[in-house]
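Just one chain follows, in the form predicted alone, and it is written as C-alpha cells.
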Amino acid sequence: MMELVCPAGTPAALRAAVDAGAHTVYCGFADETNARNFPGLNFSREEMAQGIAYAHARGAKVLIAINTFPRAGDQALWHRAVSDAAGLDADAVILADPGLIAHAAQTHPHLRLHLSVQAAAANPDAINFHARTFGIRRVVLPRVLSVEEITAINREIDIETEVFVFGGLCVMAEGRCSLSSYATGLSPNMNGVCSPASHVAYADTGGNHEARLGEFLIHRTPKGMPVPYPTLCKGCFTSPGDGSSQTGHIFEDPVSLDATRLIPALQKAGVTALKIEGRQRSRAYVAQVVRAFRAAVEAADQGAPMPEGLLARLTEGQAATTGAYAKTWR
C-alpha cells in the first residue's frame, strides 16, 4: 500500500492524523528551520516527544521539517534541531540545505534523511546527487511534474518517491519564488513563508473587497465575493498580448490540488508515498481529508475505483486542478 503521509501544524492536528488513518505525520519546531514558521503553530521539543509517543504507539511514524536554508554563520538552531530530532526519535528528517544536509549524514548517521521540495530536485542527476553523497533515502518532488515525467525518474533512481496529491498548489520552481520575495522582502527558502500573513491587508473600497500583498494588489472583487488569499501565483494580472491585453489569472487559478483520482497512475509511476499539504489548517480539516485518501489509497492497493468528491468544500474556491500532473496547466 502507498504511504499516506499527512500534516500536523499543532499537537492536536498530528493526533487528528493518527486517529483518521495517516500512516506517517510531518511537522515542524516551533521556530524559522521549518517553513510554515506561524504564530500559533508547530511544536515545542516536549510537544513533539509526546506527539510522536502517541503516533508509535499506533502504529503511525512522524518525520520533522527542517527544511529552511540557515544563515550564513548563524547555523546553530539549525544543527540543534537535527540534534533534536534525531534524540526524539523521529523516524526521518525533511531538509533542503546541502550544508544542513551534510551535517545531519555526518553527525547522525543512523538517521534516516528525507530531501524537501524546497530543494527543488526535479531530475534523476540531482535527485542521484544528493542520494550518492549524503545518504538520502527519499525525494519529495515538485509539483511541477506530470505522471510520465515522474515514470521516467523512477526508472533512473534508487531512492524512494513522495509527491503532493492534495492541497496547495505551488506553480513556481518550490522554495524558490522570486515574485513572493520581490513583495514581501522575504525568501520563502530562508524566512519559511511564501505570502506571509503579516504583509496581508484586505480593504472594502468603492464596492468591491480588495486583497493585496505588499504594495501589490493582487484581488478585486465584488462585494459578496469570496476574495481568494492574495498569493501572487494566483493573482489576477493585466499582461500584454497582441495587440491587445489580457486581465486574469495568468499563472494558474485560485484553485486547490486535488490528483486523487490520478493515485493508481501515480502507484503504476512507482511513487512511494502521497503527500498532503496543510499544516496551517485545522484538525478538523486534516481528519476529513485524511479519512478521504486513505480510503482512496486503499481502494487503490486493492484494484477498485477511487471515491470522488469527497473534498471539494475543503479546496481553495470550491474548485480544483490536477496541475502538472497532467500538463493540462497554463
Second form
Amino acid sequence: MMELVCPAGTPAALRAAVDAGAHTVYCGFADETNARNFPGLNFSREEMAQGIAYAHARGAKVLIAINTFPRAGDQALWHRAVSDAAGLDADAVILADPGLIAHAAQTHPHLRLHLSVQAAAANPDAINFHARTFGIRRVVLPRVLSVEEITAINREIDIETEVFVFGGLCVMAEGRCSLSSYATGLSPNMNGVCSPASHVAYADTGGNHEARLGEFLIHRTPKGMPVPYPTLCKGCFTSPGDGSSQTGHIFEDPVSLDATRLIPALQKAGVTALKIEGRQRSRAYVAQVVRAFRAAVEAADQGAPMPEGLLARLTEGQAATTGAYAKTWR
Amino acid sequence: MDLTIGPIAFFWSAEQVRAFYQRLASTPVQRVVIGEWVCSKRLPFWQHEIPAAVEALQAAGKEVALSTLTLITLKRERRQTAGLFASDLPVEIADLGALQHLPEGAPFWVGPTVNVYNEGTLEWLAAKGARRICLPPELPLASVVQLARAGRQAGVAVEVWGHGRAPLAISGRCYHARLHDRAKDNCQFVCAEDPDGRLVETLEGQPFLTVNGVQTLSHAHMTAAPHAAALREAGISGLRLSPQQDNFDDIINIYAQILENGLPAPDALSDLRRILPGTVFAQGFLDAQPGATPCP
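Having looked at the form predicted alone, could you now put up the form predicted together with its partner chain?
Below is the entire complex, every chain and molecule, led by the chain shown above.
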C-alpha cells in the first residue's frame, strides 16, 4: 500500500492523524527551522517527544521537517534541530539546504534523510546527485512535474519518491521563490512563511472588499463576496499588452490541489508515499482528510476505483486542480 | 570589486544576441556568463551565436562561463546540461542538479538562482570546486557580510546582484503562454514579443512583477549602487548586472564609475534615473525590507 504522509501542526493534530489512519505524520519544531513557521503552530522538544511516542506506540512514523535555509551566522539553531530530531528518535528528517544536509549526513550517519520539496530536485540527475552525495533515502518531488515525468524519474532513480496529493498548491518551484519577500520582506526560504498574515490588510472601499499583501493589492471583490486570503501567486492582476491585455489570475486561480483521482496512476508511476499539505490546518480537518485518503490508498491497493466526492466538503467550495500532474496545466 | 554580466534572461533574436555580445566586448566588465537561463525551447533560435560571442569576449580579455537552465526537467535539458561540462569553459550552475554532470575536480561557478543562504552551503560548494558564487538576490546585507567572509576563507569569489530585474520565481508553467491562452507546449514563442519581459500590475495599476516565460522577475530594477561601499568593505568581489535592452552600455559605465572612481551612491542613482527614465529602482532585499522598497 502507498504510504500516507499527513500534516500535524499541533500535538492534537498529530494524534488525530494517527488515530485516523496516517501511516506517517510530519511536523516541525516551533521556530524558523521549518517552512510552516506560523504563530501558535508546531512542537516544543517535549511535545515532539510525546508525539513521537504516541505515533510509535500505534505503528506510525514521525518525520521532522527542518526545511528552511539556515541563516548565515546562525546555523547553530538548525544544527540543534537536526541533532534533537535524531535524539528524539524521529523516523527521518526532511531537509532542503545542502549545507545542512551535509552536516546531518556527517554528524548523524544513521539518521534517515528525506529531501524536502523545498530543495526542488526536479529531475533524476538532481535526485541521484543528492542520493549519491548525502545518502538521501526519499525525495519529495516538486509540484512542477507531470505523472509521465514522475514515472520516468522513478525508472532512473533508486530512492523513494513522495508526492503532494492534497492541499495548498505552489505554482512556482518551491524553495526557489522570493515573491513573498519581494512584497513583505519575509520568505519561505528564510523565514518559513509565504504571504504572511502579519503583512495582510483587509479594507472596504467603494463597495469592494480589498486584500493587500504589504503595499500591493492582491484581491478586490464586490461587497457580499468573500475576499480570498492574499496569497501572492493566487492574486488578481493586470498585464497590459497590445491586443493581449489580461486581467485575472495571471499565475494561478485561488485553487487547491486535489490529485485523488490520480492516485492509481501515481501508484503505477512507482510513487512510494502520498503527502497531504496543511500543517496550519485544524485537527478536525486533518482527521477528515486522513480518513478519506486512507480509504483511497486502500482502494488503490486493491485495484478498486477511487471513492468519489470524499473531499468535496473540505475544499470549502474552492475549485480544485490536479496541477502540474496533468501536462496541460502548464 | 568588478563587474560580471549575467546570462540574458529574455528571448532575444539571434541578431540581437550577436549585437549585444559584440558591444559587450568593448565594455569595462571582467566576465560574462552566457547561455539559455530560462527556457530550453528558446535555445535552438540563438545557440549558434554562442561560439562567436565567446570568442569575441575572450579576445577582449573577458572571462566567460556557460550558464545552465534555472529549472532542468526534460531529458533534452539534462543532455544539454551535461554537454556544457564537456566544453573548455567553466559552467555556472543555475540548478543544483547540474552538479550530477560535473567532472570530478572541475571548477565551476554558482548563479543567483541556486540557494546559497549560509556558510555551510558555501563551504560545501567550495569543497565541490565552486570558484565563484553569485548570492541569491533576496539575501539581506547581514547575510552577505557573513558569506563574503566565508567565501574569503574558502577561496570562493562572492558576487551579489548588482543591477536589473531580479529573478524571483521559476515554474513548470509558462505565464507568457497563459497570458495568450496557450499551453506551454503550444506557446508559439510569444515571450519574444517582450524583450524586457511583460509587466504585471495590481488592479490599482501599480507596477509589480515581470513575466518572462516560466520565470517571474521583479518589476523594479534591483540595484546595489546604494550599498556599493558596504559591499566593498565586506569583501564582495563583484556585482552582477543583468542584460536588458535599453542603455545597457550606459548602465555598465555607471557601475564601472562606482567601482573605479567611487562615484557616490546619490550621483549613481541620479545617473541611472537620467538614462532610464520611468524605471523604478529598489534595494529592499539588502536592507532586510520588502524587496520592492524603492530607493530613496
